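Quick heads-up: it's one chain on its own, the form predicted alone, in structure tokens.
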Amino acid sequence: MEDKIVYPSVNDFLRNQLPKHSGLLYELEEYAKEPYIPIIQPEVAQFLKVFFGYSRPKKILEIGTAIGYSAIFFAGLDENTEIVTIERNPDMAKLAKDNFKKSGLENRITLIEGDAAQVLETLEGEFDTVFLDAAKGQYMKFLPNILRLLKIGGTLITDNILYRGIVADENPPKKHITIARNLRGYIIEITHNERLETSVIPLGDGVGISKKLK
């Protein structure tokens, strides 16, 4: 699928300027290549590293664990950060748990297995940051509970929000119509919701940054 957000040559240039990861993060990056497993893109990871350096989140809720890459990355940025992460795929959840143990950060990462829509209903307390990187067509379904759990002044980070630019297509490919329509509706909601201040950044596959105002 063609990337209509950033020219490939620009992406390649920027990625070549980024510091390379080593150890477990590097192993997971290589593991995710074949067969393809979605993890946060390098330029997005670097952006969030800088962003978290300012916001200093103490409690992060992640929706969409996959193999645990982003949870490990976030936990490694600050020894005071705790993460709750949700994954519905049992095979991915098992891999993630194994990777958390390898990282030595498992005492600060709690994985909850199950469908995010159902799990979110049961969660209580407040989170400084919510990182949304799950089933793209379900983002709107998750939003009410995300706003309930996100503290005032907290940040909702939505990854893959532009979906290779397809959300802007008037006539998206047939197999992507539903996801494009749902993501477009989600973008309209978070950019017009009076409880949020939102910026959508054409970085990686698109990143939404929303601050909860009230």
Ligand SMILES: C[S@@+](CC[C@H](N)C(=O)[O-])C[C@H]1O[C@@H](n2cnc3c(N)ncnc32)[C@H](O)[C@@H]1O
Given for the second form:
Amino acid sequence: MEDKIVYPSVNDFLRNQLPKHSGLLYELEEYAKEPYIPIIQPEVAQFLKVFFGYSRPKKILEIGTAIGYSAIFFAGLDENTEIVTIERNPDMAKLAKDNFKKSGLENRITLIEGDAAQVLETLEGEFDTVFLDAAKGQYMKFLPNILRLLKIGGTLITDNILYRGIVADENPPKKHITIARNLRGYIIEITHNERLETSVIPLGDGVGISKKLK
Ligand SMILES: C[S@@+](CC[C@H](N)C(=O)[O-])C[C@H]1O[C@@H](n2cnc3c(N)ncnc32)[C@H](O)[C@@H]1O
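Taking the form predicted alone as the starting point, write out the structure of the form predicted in complex with this ligand.
Zooming out: every chain and molecule, the one shown earlier first.
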């Protein structure tokens, strides 16, 4: 599908300037290529590396673990960061657990297996950052619990928020109509919710950065 967010030539140029990962992160990047497993895009990972360098989150809640790539990446940025990550697919959860062991960071990463819609209801405590990277159609459903769990001044980061630009299409392709409608509703909510200050960045597949004000 054509990417309507960033010109492919600009994307390619910028991607070529990014630092290359080595070790386990590189292995997981290769693993995720075939069969394709969606992991955080390189330019989004680099952006969050810079952002977390400023915001220094101690507790990150991730919704959508897949093989554990982003959780390992975040945990590797700062030895004071703890991650709680939720994954509903048992095969992915098993791969992620193995990868957390391999990374040597498993003492700072807690994986909760289950559907985030239910798991979020049971979570307590405060998180500095929530990284939302799961089924896009459900983002809106997760929002009340995310707001409950996010501390005031904390950041909600929503990945894939522009869904290849389809959210802005007047007439989205038929098979993407529901997801486009759901994401549109979510964007309208987080940009107008008085408890949030939000910026939507056309980076990667679109990234929402929302600060919880109250
Ligand atoms: C885009 S991938 C996550 C990629 C990962 N954050 C990374 O960058 O390495 C999305 C994952 O979310 C999981 N997922 C989707 N909906 C979910 C839900 N409601 N609860 C828990 N996990 C969910 C999927 O099974 C999939 O593994």
